[in-house]
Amino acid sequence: MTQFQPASFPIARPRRLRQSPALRRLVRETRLSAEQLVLPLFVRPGRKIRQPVGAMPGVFQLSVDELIKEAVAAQTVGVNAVLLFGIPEKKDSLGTGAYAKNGIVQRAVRELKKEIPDLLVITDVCLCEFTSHGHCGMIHSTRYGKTVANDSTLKLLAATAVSHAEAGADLVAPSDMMDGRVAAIRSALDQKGFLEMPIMSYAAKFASAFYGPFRDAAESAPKFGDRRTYQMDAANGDEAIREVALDVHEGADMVMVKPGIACLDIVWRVKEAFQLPTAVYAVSGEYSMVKAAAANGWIDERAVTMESLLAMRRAGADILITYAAADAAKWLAEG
């Protein structure tokens, strides 16, 4: 058999395929669509509340009535999935508002499904917004100081997920990073008859410096210490794969990597290893940096946002969770 000899053929020039917008679109390998986008939203008690988040221009804490308007507006431009975070009226050490039957998230889910039945409603399952100490579970003391009591927290997370399912959520997304939480949630959902309720696990969630603005938006900053005893060290890639493997083994139907642009290598490895629907969260710090630089005229907001989302898709992400979802959908429609 004759071997292929590149020199014996006319020289291919890749730039020939870049000569016009139409040609570039024709050969584009990675594509974005509005169906891949999820919009995070923050809901709080009250009416007619649309409270701006200072560090995140265009993002608001919303009462349920305003939340519905925001979701309708997003759906109008093609974003059909939202991720809900709740800010309760009162907080306590056990985060009881997270799993209360009439908690703020539960009320929001019921109203969203009533007003927009075909909207995909994803709920964040965690306690940090609801605890008086700002951590993601029950607190106990160890020789290293105060930290989250992993096993005691599992039952509270499971109760939270069940309460969201009972309210009508389409998908629950545990973000707490407790060991064993997916198995606990799966068991609790199944026992309550929610055998078809999917779980999207925040499977590789790093203790990232990019989360700062979110903690203002969700009013969830820890009152002491930090979350490094349960969220992942940013230096560890192999550990991320082990974390994802554990969640998949316990019953996760979808997995998430967080943050986004700083973890593209992890997204790639996760997708290659597990071949499950894989989400990536373009977190608050990523969004705020783009907004701030654009406001100063240093970058093109649209170009940088879309390039970042393309990079996440190119790395293997199927689902893009971003505060810029509505804007990205509009830009996609404009072509």
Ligand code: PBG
Second form
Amino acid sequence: MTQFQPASFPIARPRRLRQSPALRRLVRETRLSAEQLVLPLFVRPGRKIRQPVGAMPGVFQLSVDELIKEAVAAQTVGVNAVLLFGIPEKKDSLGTGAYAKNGIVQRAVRELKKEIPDLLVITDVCLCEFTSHGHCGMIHSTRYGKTVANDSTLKLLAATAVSHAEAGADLVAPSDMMDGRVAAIRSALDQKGFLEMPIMSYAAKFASAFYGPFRDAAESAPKFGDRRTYQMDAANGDEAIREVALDVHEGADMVMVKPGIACLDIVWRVKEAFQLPTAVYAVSGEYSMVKAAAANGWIDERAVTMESLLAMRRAGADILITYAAADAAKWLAEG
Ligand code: PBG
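Since we've got the form predicted on its own here, give me the form predicted together with the named molecule too.
Okay, now the whole complex, with that chain kicking things off.
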């Protein structure tokens, strides 16, 4: 029988720091807080409307009065910011509802800022909810078929951002993925005197199947084709860095990566490369998958949601945009 021989050097024992909840809390590297959360909300015309979105349990299309209630409830549990999407009464080929002075988003912003001035109101700047064809800009024909015309769309996006600023938005977030949109929006805002209006660009936005349920929520599914001529190919990481670099060069104050859980490598690279406030959008499909599995009793909704948000923070995200923001804030308060 050989005798137990202590190793000449002690074996590594990382488990020492995992022995009790207090020890684990002490050495925790990444933390979540409600202040980092942004809640996306959908606003539509009407009164007393709270229309459930089929593919997104717990998400509603809200009339302005109901939107205020929802925003107050979110703020009460600690959510700091909302991101607004609008569903207009009428759609047309130029998406005029997006930049109408009295459009649905503009009205919602005015009411929100009047009722809850300290809640940060971010507006999504895009045309797809407002165009009859469901694309993010004006359509033209090319030798490859019909697609969104880049430069003529820039004017409409700039007009949209300015109209949101005039309504009192705190921050504008262009999500269209046209080339040059940040520069166009920046210069239009500056010309109108909104020099201090920050831009959070959806800088690395992939053409993702995870957006499926959103198009149901925002009634913005493209009527023909897809968004692959403007949103990025999911295979491309280096290109994402180039896209973000362009937006930063054009004046983006904050950048966003989207979708979330499928893009944590991009989040990491973007934060490393630019050290800007970096947001990640946990998109509709991510939310719906958790909801569906939880409804079947297959996963623990709270644990999976919080682990996913933590993973985004660990990857480098400063700001987390999630449909679960109010739930997450509540769970954080419960400890
Ligand atoms: C508008 C926009 C979309 C999302 C955010 N802004 C839809 C799209 O690009 O098709 C997706 C959000 C989500 O899936 O939760 N362009």
